[in-house]
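Take a look at this single chain in structure tokens; it is the form predicted on its own.
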Amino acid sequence: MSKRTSRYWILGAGIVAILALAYACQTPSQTVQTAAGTADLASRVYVPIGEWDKYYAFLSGGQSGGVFVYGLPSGRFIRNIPVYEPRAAYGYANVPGTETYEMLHASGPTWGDTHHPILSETGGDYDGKWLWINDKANSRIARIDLSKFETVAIAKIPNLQATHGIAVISPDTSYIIANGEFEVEVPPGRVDEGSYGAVMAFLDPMSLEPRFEVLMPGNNDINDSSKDGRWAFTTIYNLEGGLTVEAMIQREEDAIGAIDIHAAEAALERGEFTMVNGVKLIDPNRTTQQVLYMIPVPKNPHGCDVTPDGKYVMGTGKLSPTVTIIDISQIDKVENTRDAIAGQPDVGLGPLHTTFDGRGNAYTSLFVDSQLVKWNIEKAIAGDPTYIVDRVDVHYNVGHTQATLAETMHPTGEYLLALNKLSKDQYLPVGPTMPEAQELIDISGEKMTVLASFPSEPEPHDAVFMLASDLAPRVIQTEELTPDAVAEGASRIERVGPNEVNVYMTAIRSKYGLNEVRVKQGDKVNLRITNVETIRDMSHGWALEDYGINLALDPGQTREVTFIADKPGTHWYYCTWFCSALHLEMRGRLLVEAADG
């Protein structure tokens, strides 16, 4: 060895034994520290097996088209509700014919971008019936019964372009509001730009109809409302009219808009509307009362959130470090509606949404800063250079964040929710496109903590939660049996004319009530099947070899599908859930004689 590869060696040596070293001396205060932290983490999100998460988290699915549930405080995934697309293991709108395929096509596309998952009120509480999701995409909205985790309605809203932010009016779901982010002309149907607006539709929260719609300036984003049913309010950028960022960005100010719901009642009344399509438009430049109202913002705002005692909303700066605290009862009585802005604290860079934990503070999402910042709103409004709280890092870019029970009335102000936009390094390497993030804060302290993360498939913008004490006994078991269901031992086949068959049939574990069916090629063949079921969780399938008919059967439910039968042969049909040690046994054949015998 020779003298410099010996002094290397020595070198490489020292180096190994001072880290070495230096771990010994860390060792045990600060390493078991360390590892004693980390299980403390790991304990406070850690739900044992067999027991509950305390909340259920709703996500927006962004382009996969649904809502992703998850509890919290675990992380665990539990359902993907399809709401915009087909879903074979649920058989949603996977199969021509089924209730569901029709609602859905019905519709416009089998794909959609939703952003925001609101939910029906009682009394300013969540009441545990109703979940209502946007599809920005192709301008429709649609509703989830929480008794079922089921889509049952979608609608494509009139007059407008990309269904954006969409609200509950405070308290009592009185309407669904669902702005149009994009311009229309006004009325559609040409091209004009002279005649661009945006709209604000005021939906029937059951039907999904608009009762009426507000004709816009600029670009409406997110929306909110106040907690007593009279104020809907949305972000507005690009007052402008640009059509390049560099031109809507040109203002130093945009707005919030603020509609007086009792005033645009009055003006139906009144008659002072346009009918468009066949819905009422109001045009706020046209109404004896004042329906509209503007508040200046810094350019080019985003999040908008009225705090749970209904005395603010705020107006989240985006292009400003500032958050715009505006004084809802003030908004109707100043001559001038920037004196209704009671405070314009500084909170970071790039602040995108702000939610509340009912004692007083505000969280603000700053995605350039990768952070959530905590801020006390009565200080930040009386000028107390402490308004700042507190400070943590996410991983990273957030936008949407949320609390647990925020845009109620009384929030339990126990955990935050960060939808982090890039995850780059915090999972397993999966091609060019890493999941999304999702950070689970705990804020029930002075400070806060990040407990954990998981992720989700692309893409979610927006959270809710319920508290699984609330929502869990709503939930059915099983279905109850309709009047239209088959019941066990009443399974056959009747044939009602020369081309066309009825199939009453039932499941059960490791059998159906019909081993055979039989039919001549041509034949229309409507098959009805029950799942005759009595306990939860016993869910069956119903899937054709060749015909790419897939049925999914909860306990109790009733399907109907109606196909063709023209490929003759042997086609076996058999349960698509594992339901028994059996499972393998339950089929059946379709027999199709052919045409010429």
Second form
Amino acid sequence: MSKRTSRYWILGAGIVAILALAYACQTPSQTVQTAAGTADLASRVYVPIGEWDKYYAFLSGGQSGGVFVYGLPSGRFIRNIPVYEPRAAYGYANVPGTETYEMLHASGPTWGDTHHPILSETGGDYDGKWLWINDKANSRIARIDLSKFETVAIAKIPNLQATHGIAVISPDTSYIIANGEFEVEVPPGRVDEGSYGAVMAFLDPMSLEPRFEVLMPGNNDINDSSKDGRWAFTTIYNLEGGLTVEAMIQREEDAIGAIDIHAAEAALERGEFTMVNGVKLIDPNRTTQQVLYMIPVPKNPHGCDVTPDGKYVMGTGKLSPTVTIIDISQIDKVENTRDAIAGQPDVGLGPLHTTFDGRGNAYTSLFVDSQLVKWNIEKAIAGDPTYIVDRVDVHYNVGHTQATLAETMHPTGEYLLALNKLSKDQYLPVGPTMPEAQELIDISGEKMTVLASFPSEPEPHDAVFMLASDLAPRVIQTEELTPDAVAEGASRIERVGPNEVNVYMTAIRSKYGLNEVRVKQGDKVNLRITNVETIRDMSHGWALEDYGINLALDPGQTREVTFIADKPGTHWYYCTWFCSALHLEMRGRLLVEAADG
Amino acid sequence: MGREPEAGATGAGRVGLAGAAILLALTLLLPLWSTRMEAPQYRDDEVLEVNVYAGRVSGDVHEIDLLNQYVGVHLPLDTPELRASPWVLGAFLAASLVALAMPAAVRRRVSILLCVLMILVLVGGGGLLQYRLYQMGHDRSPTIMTGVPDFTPPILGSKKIANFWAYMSLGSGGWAYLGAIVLVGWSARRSRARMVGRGGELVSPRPPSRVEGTRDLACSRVRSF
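Could the form predicted together with its partner chain be given as well, to go with the form predicted on its own?
Complete assembly follows, chain above in first position.
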């Protein structure tokens, strides 16, 4: 071999080596799942047939206007609780004259944008009684009865627009707080930018009516409360008072607002409020005792989360890569609230929400980085540079994150849900808009493990969890017969006026109490129907052709509907819940005799 | 205790009858015979039960009737033997109480008679129950779904019926009845023991051979005494 040839060889080998090195450096650091590894992950989320998941997960339904219920760790979808949208399947708000229809229509439009599900607490832990959910789009809040997973109350909150953050005041659900995110003139009703403001409403948990409201600066975002019932916290952005995106991000600092509930109640007693639309409104600038404390945090913060031990409230940065840790005990003690800040660790890009495992660790969602980061709270406060414990990738652009029972005083520290804003390529394509993605992460160990991903309808924002062992025993299996129930054998038609008939009917496998209902055209028909089944899951329906009526009847439930029999002829009614082998035969006729006939 | 002097033996006869009376009273209150029906969608606390008491049938009769719309079975809830059962059991109870008050010789005879009658009722009642179960599985509505052949559940044991497994067993009242038979028989035996015990001479008014059949049927345990 000549010298020249061997030089070429050396040069070629060098180029190959450099290219190989470059390729190796390019290879993503993501661990490649082996078949055995995948099987292990699968077994950790597998729940055998007939067995129950360990957790209920309640996800807000976003623009779907309801609440999605999943089981964890399987990710199995269990129920979509309708709240702000009618749902004929459950007979929810779909037929005029029915109770749920009147409730929803009285409160506003028949759609909603739900963000933050919150659970009732007793002694700082979930008691499994109620779940509240906001409607940002129409300034409403609703209460769901967890014994039936049904919406039982909806109310519009006066004096605000965009109910965004809501929270239970721990430890005993003394109030539900709900902020108005968007600023409006107070009192509302006339365009006057000079009097713009937003309020924090303190609601009665049951009636959902405001006991009082507090006038707030800026735009309130996410809420939480201290564990002793004294403080209501909210992240505040746009202290600039800007009305355009550019104007809202001028200042380097915004704030976490801390409302001293005891001071607010004292102000009410002293009469330091004005009545606005029938609500007592406290202006924190005009109270004897300080009601509102503002703790500075970097610009436009988002998440607002109190640690399970009640020591710190954390403002999560959004436009800043930090989490601001505020020592709750210092808020009213320090001269300058800036001194209540215990630490401000860097966690990554676009941090939105922080959650906890009860073992001293925090988990922050990083929207821009599409990551979950685990970090140690005390190390971060002490300035120990090793406070970051772990990071995992999620797909993609994670928004809220919640660890199991992290909002209570006793988190289980077992799982964490990443609620991702985009799923893009993660599921089978279904058009340009893809389903939302949730990722389940095991946080029981030192390192996090992403276990599985499951899709949902648009668009969960936040989630809360309950142990199945705490909630399942509270869920009723059949409805108690109410005093107005139609008894078996008591089905009948009663003419109560020249143009009005009362119809009483039972439903049980596989027949209605009446095979035919004969009325005259123009009659007002008041139907009361009772599902007299006594076993779980034996639901029946009553759908009437040509009249757009569908009632859904839980076992033991009685429902009523009133309609005008204005269409002559034969109209079949039938059972819409597949109930039995003779389900298709379970039907009858409404016979409307023509008025001129 | 088995070879106590006379007074003890008499006491044992009475105790046996008193025990039988208590058990017979329980047969009027407790389920005599039960069926449990299990299917995949009827498990745990939703297992269907039918309990036959003296004079009545209780349990998930309504739910079974609803399911029977497809199987075409009619539960025999009102049969003559069911209506008679509390009277028969009540008569046995009364007889045992009357015998308690009688002198030993009479008590023995009444006990033997009672034991025989109770066994006859046991056999007869079992036979009638088996007949009703046969009837239930065969005299079915014609307008039902096909695919479930006629069936005969055993009075004790299990049977697959459509999607259900049915388990038939004695109820606590049934066991009380069996116990009462044993106690009545035992009481007859102990009453005789007293007769024999008096001076060693046989004063029993009837030789044991007269009740041979009885002893073969159910009082055989007594013989070992």
